[in-house]
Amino acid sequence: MHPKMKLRRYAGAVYDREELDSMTSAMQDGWWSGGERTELFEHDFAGFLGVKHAISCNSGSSANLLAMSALEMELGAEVITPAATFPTTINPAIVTGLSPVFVDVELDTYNIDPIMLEKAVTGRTGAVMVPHMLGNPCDMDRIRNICSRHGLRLVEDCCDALGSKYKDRPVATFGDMATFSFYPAHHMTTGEGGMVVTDDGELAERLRGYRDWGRLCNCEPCQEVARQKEGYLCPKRLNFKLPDGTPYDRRYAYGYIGFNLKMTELQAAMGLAQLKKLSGFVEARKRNFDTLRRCVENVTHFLLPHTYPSADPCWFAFPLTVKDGAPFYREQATRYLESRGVQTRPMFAGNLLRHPAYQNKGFRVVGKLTNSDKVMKDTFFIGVYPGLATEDMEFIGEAICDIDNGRAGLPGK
């Protein structure tokens, strides 16, 4: 790429002096672990989707750990998940000693497949863990009514998805527990930074308690302790007994097999004040994905993404799929783009299981991956966030179509 052409990059932080004196001011207190910065970031993003429980934690990969720990299914008990997907979807079921199932993708949502997810549930199956992959929600309705019917835990992977609704609901409100990331790149930023939301109480006490060194009392009263709130003492803490009976602070009693995941004040000042910028990073990310979509609807060797009649996706980015029989590979077609300044990335590991580190694992498959070997081969995506103009859009939107109809002038095959 020549040094003078602007960058249209797949992803980026969007942020202002808001967050810059925001994060200041968290630091000039002087307490920087968790502290009443960030209940205010569980309480108001727990009121953004319609929850009752926001644990917030250190990344979006943590929050998957915590949600894998508080489940506490039995060793070897079955998690189903697709293979087309990104590491540590599964790898906290793994660390966790539970064992991965693994499915087909559809090709034009790139979602799990409901068909396969059926099939692939046995007596050993104790939950299902979905990502929505670049925004687009799932197939809810039917991956609901199968885990209702089979009786299985539900953990939406919503790394990708803030924003994003299924019937006029925000995904993360379907399942027992839902879990987001706030890296850079996606949807809202605290540098790094996690989120696991529930609406049943003792599923986010158990997360606080997973996240928290292990500790047993992290009911919501326990937190006034840990901020010092003048005059408060949990009615738990001293009137607790240790299983030999000896009296104990029960702050400092662990009954799990515990981390330190914490989120610090710093990271929950730079979310409050991104949270209040949210909406609009929604609708810039849905204006810009549009934008691109009308620019290249009428391509012919590319495969446009789909979506559920009752979706309403916010998306991470625009993914496109190289047709079988096209005239060009997707490497030349991602070489193009880049040289023209258009970033783009592969769609994340493609199929999981053909990366060293899952090889000879002995894990399940149920059916033929073809899709996940489809997606790892042809698909790629490009930005669409909000740090993207219209005009950038229609630029990437030119760029493609040129490759489509040989003006970009590739090799060919």
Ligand SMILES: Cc1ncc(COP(=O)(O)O)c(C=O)c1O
The other form holds:
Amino acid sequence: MHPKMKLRRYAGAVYDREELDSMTSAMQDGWWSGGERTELFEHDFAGFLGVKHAISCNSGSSANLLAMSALEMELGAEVITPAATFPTTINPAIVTGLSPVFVDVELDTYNIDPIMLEKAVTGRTGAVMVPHMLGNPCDMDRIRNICSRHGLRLVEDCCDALGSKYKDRPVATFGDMATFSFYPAHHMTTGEGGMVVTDDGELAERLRGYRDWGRLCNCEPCQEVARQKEGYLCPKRLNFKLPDGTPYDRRYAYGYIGFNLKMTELQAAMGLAQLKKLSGFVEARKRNFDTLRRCVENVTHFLLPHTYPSADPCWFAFPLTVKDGAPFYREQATRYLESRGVQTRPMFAGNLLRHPAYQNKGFRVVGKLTNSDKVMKDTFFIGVYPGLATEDMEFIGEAICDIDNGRAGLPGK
Ligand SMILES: Cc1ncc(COP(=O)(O)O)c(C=O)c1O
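Please supply the coordinates for the form predicted together with this ligand, as a counterpart to the form predicted on its own shown previously.
Then the entire complex follows, led off by the chain already shown.
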């Protein structure tokens, strides 16, 4: 790529003075751990989705770790998930002593194949962990139906899917819990950051407990009052006894094998400013996706993404898969796009089980992973983030058409 060529990134943070001012004021307050701003951010984020509880944390991966911990399932209980996903969708299940079970994805939605999901259910299955890949909502009717018939917990990994809807309801409102990431590539950012949402008050308490060192003292009003009134003592705090009868300050009693995954005031300050812009970000992503889709409608060598009729995605990115029999390889196509300043990325891990960390671990796989392998070999994605304008999407569309119709002059197979 020529140094003067405009770069069309796959993603990036979009912000202005508001975020910087908000963070400056958080810095000046002198309390930089979680505090008033994290509480307000949780409150406003819950309001945006229409859920009862939002628990902030320091990344989407941590949000998944909290969700898996809060399930408190028996050691070895199985969690079904797609093989083509982001590693930390499922790593938290593994490190919390659960057993992942991998099934294939559908090729055109890139989401978990519900037929294979149901085939994978056994007496040991405890939960289903489904990412809405690149923001494209999964087939939630079928997945919910499977979960309720078999009594399974459902966690939605919405790290790529903030703003996506299914049957006019935000994704994240279909399972027991849902998780979000605020890494700069995502729909809004706090630098690093994440959130778990749930309508279940008991799960919300557990999530806060696991996040805050395992602390038992995690109920919402207590946290707020303790901060607002210096010197206030919650009656629960001093009337608490440990299991052996020893009286102990409940704020230093540990009810969970917990972590410290808290979000800071600085991150929340940025999140609050970003939240105000979120509806605009969602519109821009949808507009960019639609523009690119129109530009590449007639390509013959690429598989275009498919969406369920009930789904209304707010795309993280635009996926393309080089079809079998195309006269070029994916690497030739992506090299050409990069040479024209269009950033590309593979579909995260592709088939996760082909990576070194997942070798020889004895993970259960149900069915063939043909589509996950195809994704690993032939899929890539391109940006639709709000930093790209309609002209950028048209430029990208033209470059893709050039590859498709041979004008790009790729060496070929
Ligand atoms: C589907 C999915 N889950 C989880 C994560 C992890 O989020 P984070 O980078 O905030 O840890 C990502 C990150 O991009 C993701 O795409």
